[in-house]
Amino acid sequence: MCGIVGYIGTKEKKEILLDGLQELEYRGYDSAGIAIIEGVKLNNFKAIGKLKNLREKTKNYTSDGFGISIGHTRWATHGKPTELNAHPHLGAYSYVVHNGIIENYQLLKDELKSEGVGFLSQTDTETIVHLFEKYHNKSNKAFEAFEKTITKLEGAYATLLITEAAADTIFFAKNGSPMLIGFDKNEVYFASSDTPIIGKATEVYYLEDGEYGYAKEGKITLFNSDGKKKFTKQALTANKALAQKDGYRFFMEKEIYEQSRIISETMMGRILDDTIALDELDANFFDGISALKICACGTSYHSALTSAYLFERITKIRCDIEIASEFRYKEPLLTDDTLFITISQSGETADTLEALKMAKRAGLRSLSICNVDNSSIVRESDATILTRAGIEKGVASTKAFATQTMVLWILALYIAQERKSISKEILHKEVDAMIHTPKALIVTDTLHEKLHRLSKRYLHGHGFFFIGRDIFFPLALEGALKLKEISYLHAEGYPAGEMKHGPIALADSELFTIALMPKTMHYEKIKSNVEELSARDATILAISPLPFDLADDFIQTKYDSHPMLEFFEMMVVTQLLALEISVRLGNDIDMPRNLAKSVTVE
C-alpha cells in the first residue's frame, strides 16, 4: 500500500524523506513525491516509477535549516500512475499526502467544482487540500479549517497537510489507515510504519482511529472526538525487519491478519447504501454481452471458480472458467458477445497475458481484475477493476485471493443491478453481507491459538483432502493449494460429492480430511459425505458453525447468515492451518521452495 513520511525540524529534510520512503518500498508503489516548506517557500518534486527517479530530480536541491516536510509513495487506486496523480497534491498554497480511500470524494469533488475549484488529478486525495483551503479562505484559521475538513471525510485515511498559511506546522489525522508519530528531542517524525524512523526517532506514539492534531515547535497537540487528549510515548524498536512485519513472524501471517482491513479498502466507494458503484466501467460497458469467460492461473483461478457460482446465480449470465495455460492451446471458441475477464495479482502472469492477447485479437471486450495498476495485463485490457490489496510479499497468496473474490462478488451484483435481474430485497441482503465481511475476516487470539495446538496432529500421514460443495469447492482447492505451497505435504481439494467416485479409496486413519461444512449451503449433504469418510477411519477436521460429533477436531465458526460470510471466515481458518503446520515443520513460510511470486514465463 501507499507510504507516508513527514518531518519537522532543522535536519536535511530531503534526505530524511527519501530515506524514509525507501524503507517503505516493500509496501509497493508506482510513483513518489515530496513537499517541503522552508521559511515560507514551498518546494515540490514528483516522479513516476522507482525512487531513483525522484532522487535524480532532487539531486541539486538541498533543504538545510528549519522546515516542515511530507513525502509519499503511491499505489494507484483512483487514476493512473502519473506525476499529476502522484502525491503530494497541491492547492493554491498547501500540500497534502494521504493513504486510504475517501469514500465520498466524488460528492465532495462535485461540490468543489461547482464552486469554481479546478482539479489537476484524478485522485480522491486532491479533494482534501481544496476542502481545507475553502474553509481556510473563510476563517483564516489553519487548524480550524483542517478540523472542519476531516469531519467531511468518509472512509479510511491517514493524512498529513502542510500550508504556507502555517509554515511551521504539520497537520495530521488518522482513521482506518495506519500512522505513527516519532520523537527525538525537539524533532517530530511521521510515518505509516516504524521502518522509516528507526535510527532517527527514539520514542513513538501510534495514532488511534479518530485522532488528529498538529505538530509545532517539536510538540504534538492531539485531539479525538472527546476533545484535547493526553498521550503516552513508548520506546521505538530498533529491528527494521521486524518493523516491516509489524511484529508478526512472517509476511504471510501479517497479510492474513490484515485481510479484515484490506477488504474494507476493496469495498470503499463501491458499496453505497443499497447500490453498487463501479466508476471504472462505462455505463454501456456490458451492452451486447451475453456470456462471461474468465481466465486465470493458480489462486486467481480459484477466485474465478468461486465467482462462476455467483455470476450464474446472481447475474443469470453464463460464466465459463479457463486455466490460462490450457486456454492458449485448446483452440477456444470466442464470440463477440462474450466479455473476457482476466484475473492476476501482479498483472504480469505470462499465461494469462497471452490468453488476453488472444481474446483481443478475436475482437472480445476485456476486463481485468488486478492488484497492480499500469501492469501489462491492465494496459492490455479495455477496463480494469483494482483489488487494492497492496503489495503481497508472501509467495503463498492470501489477501490477493480475498480481494479478488470480493471484487468478483461486487461485479456480479453490479451487472445484476444494471440489468435489473436482481430484486431490491436480494440486493439489500447481499450488500448487508458485504458490509459484515471485514468482521468475518478478523483473526482472534483464541482461533489462532487453537489452530497452533491442532497443527501438531497434522504433520505426518499420507495426505490431505479438503472438501466442500458449491462455492466451498473452490475454497477447498485454495485451502489445499495453500497447504501444499508452504508445507510441502500432499493435499487435494475435491467437491465433497465426488468422494465416492474414486478418492474415498484412499481413506484410512492416516488420511486427513478438512471438511468445509457451512450451515447456509448444503449442510446435510456434505455431512453425509464426511460421515462416509469417517466410517472408513479418515481423520476429520470439521470447520462449521454447527458441532459435528464424528469430527476428530472441530473449529466452530461464527458467521452463518450468508454463504459468503461463511466462505471468508473459513478461508481464514484454512490459511492459518497451513501456516501453523508449516511453522512446525520448520519451512520458509514467505519464500517456499521452487516458487516465485509472479510467474512471468510460460
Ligand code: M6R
The other form holds:
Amino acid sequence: MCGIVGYIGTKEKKEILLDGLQELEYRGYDSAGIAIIEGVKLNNFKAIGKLKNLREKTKNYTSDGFGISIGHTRWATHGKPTELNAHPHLGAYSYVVHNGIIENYQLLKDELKSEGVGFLSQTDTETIVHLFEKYHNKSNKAFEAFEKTITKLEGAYATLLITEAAADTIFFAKNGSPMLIGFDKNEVYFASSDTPIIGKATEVYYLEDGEYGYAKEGKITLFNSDGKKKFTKQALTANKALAQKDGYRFFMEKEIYEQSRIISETMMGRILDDTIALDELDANFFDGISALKICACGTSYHSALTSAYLFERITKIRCDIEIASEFRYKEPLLTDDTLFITISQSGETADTLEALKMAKRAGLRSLSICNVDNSSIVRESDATILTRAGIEKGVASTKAFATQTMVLWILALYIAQERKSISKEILHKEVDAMIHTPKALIVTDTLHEKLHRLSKRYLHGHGFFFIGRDIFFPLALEGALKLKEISYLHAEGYPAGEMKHGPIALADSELFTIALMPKTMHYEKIKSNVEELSARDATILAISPLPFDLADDFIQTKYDSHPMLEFFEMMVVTQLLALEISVRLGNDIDMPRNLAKSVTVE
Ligand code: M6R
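Let's compare: the form predicted alone is above, so bring in the form predicted together with the ligand.
Up next: the whole complex, starting with the chain shown before.
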C-alpha cells in the first residue's frame, strides 16, 4: 500500500528519500515520486513502476545544504497508476503526499474547480495542496492555512506538505493512517512505518489520530483538537538485519525457511514446562467473558478460522469468526461478555482496525494478535500478544500465518488453564506437541527438491482445489490463497466433505486436487472424499503421512502424533508448492501484481 517518507535537515535528501521508499517497497506500489525544496530550488521527480525507474530519473540530481523533502510510493485508489497521478502533488508552490482516502474529495474538488483551480491528476490527494494554497493565498500564514485545510478533510489520511512559502518547515497531519516522526540530533524524519528510518533516527514518536503540526529547526510543534500538545519520544531499534534476504532467492522463500526458528521465539517465555504464561494479559483479563469474536482479513482470517476449532474444542467457549470488511457493515449484535480479538500481521489493515474501533465503541474488551508493535491496531487494543515473526517482506504471508496460529493455540490453552477446564494430562500432551513444532517446520533439501521437480506438472489445467477437514479446511483455504497470490492460477480451498455438493462437477484430469490427509484427524473420511475425486479422473497431489495409492503425486509427511504438528508440516508443503509453481511461471514472488503488503484502505 502507499508509503510516505519525509526528511528535514542538511543531509543528502534524495538518497534518504529513495532508501526510505525502498524499505517500503514490500508493501506494494505502482508509482513513486519525491519533492525537495532547498531555499528557492524546487525539484520534483516521479516515475511509474519500480523504484529503479525513479532512481534512473534522479541519477544526475543531488541535493545539498539545508532543505525539506517528501517522498511517496503510490498504490492506486483514485485514478490509474500514471506519473500525473503519482505523488507528490503540486499546487502553484507547494507539494503534498498522502496515504489513505479523502472521502469528501469530490465535493472539495468541485468547489475548487468552480473557483478556477485547475487539477492535473484524478486523485483525491491533489485537493489537499490546492486547498492549502487557497487559504494561504488569503492569509499568507502557512500553518494557519494548513490547519484550516485539514479541518476540511473527511476520511483517513496521513499527509506531509512542503511549500516555498515556508521553505524551512514540513507540515504533517495524521488521522486513520499510520505516520511517525523520527529524531536524530537536529534531523527530523517522517515515515508511514518505522523501517525507512531504522538506522537513521534514534528516537521516534508515533502520531495519534487527530494530531497535526509542523517540523522546523529540528523541533516538532504538535497539536490536536485540544490545542498544543506535549509528547514523549521513545527509543528506536537500530537492528535492520532481519530485513535482508540472507542468500535466499526471495523474501518469501527466506520467510518460509525461517518459520522453524521463529516459532520458537513465538513460544519463548510462554511455554513453561507444563504451564502456559501470557504476561501480556492481566490476571482478570477474561473475567466476565463467555464468548470470543475474532475479526481479520486474508491470511490472518484463515488463522482465525483455524483457531475457532481450537477455542471451542479446548476452551469450550463459543468462538465466532468474522471477515473484517463484512463485519463492519452487517450491524453486528455485540454484547459485553464477548472478547473481541483482531488478528493482523501489519497492525494497519484498515478494515480490521475499523472493526476494532466499532467493537470498542460497543464497549467490548479487545485483544490483538499482531506482528508489529506500536502499530495502529496494537495501540487501539486493550491488550496485545505479539507474534514475534520479525519483519515479513514477502507480500504473500507465510511466517505471519504460522506465528499467528501458534499464538492462538497458546491462547486457547492459556484460557483453558486459567479456567481450569483442561486436564493436566491433556495440557501436557498439547505442550509436548507445541515443543515439537519447530521440527515440523524445518524445510529439508529433499522436500524442497521434490516440490521443485513436481511443480512442473502443475503449471496448466483449469484450476486447483485444496481440500481438507477440520483445521485442515482453513489450511486448504490458506494454501489456495498462497497459490493464487503468486502464481495467478485459479485455486480454491474447500471442505473436503463439501466437494460432492457441487464442485465435483468440475472434476477431470485437468482439475488439480491438493488433498490434505492427516493421519490424526478424520483420515478415513477424507480418504473417501479423495477417492470420489479420483474416480472422476481428477489429478491428485496427496499430502499425508500415510501412503495413498490413488495419488498421482504424493508428499509423505513425517509428524503424525498430533493434528497441529501435521498442520504445520503440511502448511510448509503448500507454501513451497505455491513458491515453486510461481517461480516456474516467472512471476514476481515478493511483489505479486495488484497486491499490497499492508492494505490501509478499506
Ligand atoms: O496485515 P494483515 O494481517 O492485517 O493483512 C491481512 C491481509 O491483507 C493479508 O493477510 C493478505 O491476505 C496477504 N497478502 C496474504 O498473503
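Numbering follows the first chain given and starts at 1. In this text, the rigid core denotes the largest set of C-alpha atoms whose superposition between the two forms falls within 1.5 Å. The structure displayed is predicted, hence computed values, not measured ones.
Put the two forms on the same core and the Cα of I422 is off by less than 2 Å between the two forms. In this overlay on the rigid core, P547 has a C-alpha that sits less than 2 Å away from its partner position between the two forms.
After superposition on the rigid core, the Cα of T349 moves by less than 2 Å between the two forms. At H136, the distance the Cα travels between the two forms is 63.2 Å after the core is superposed.
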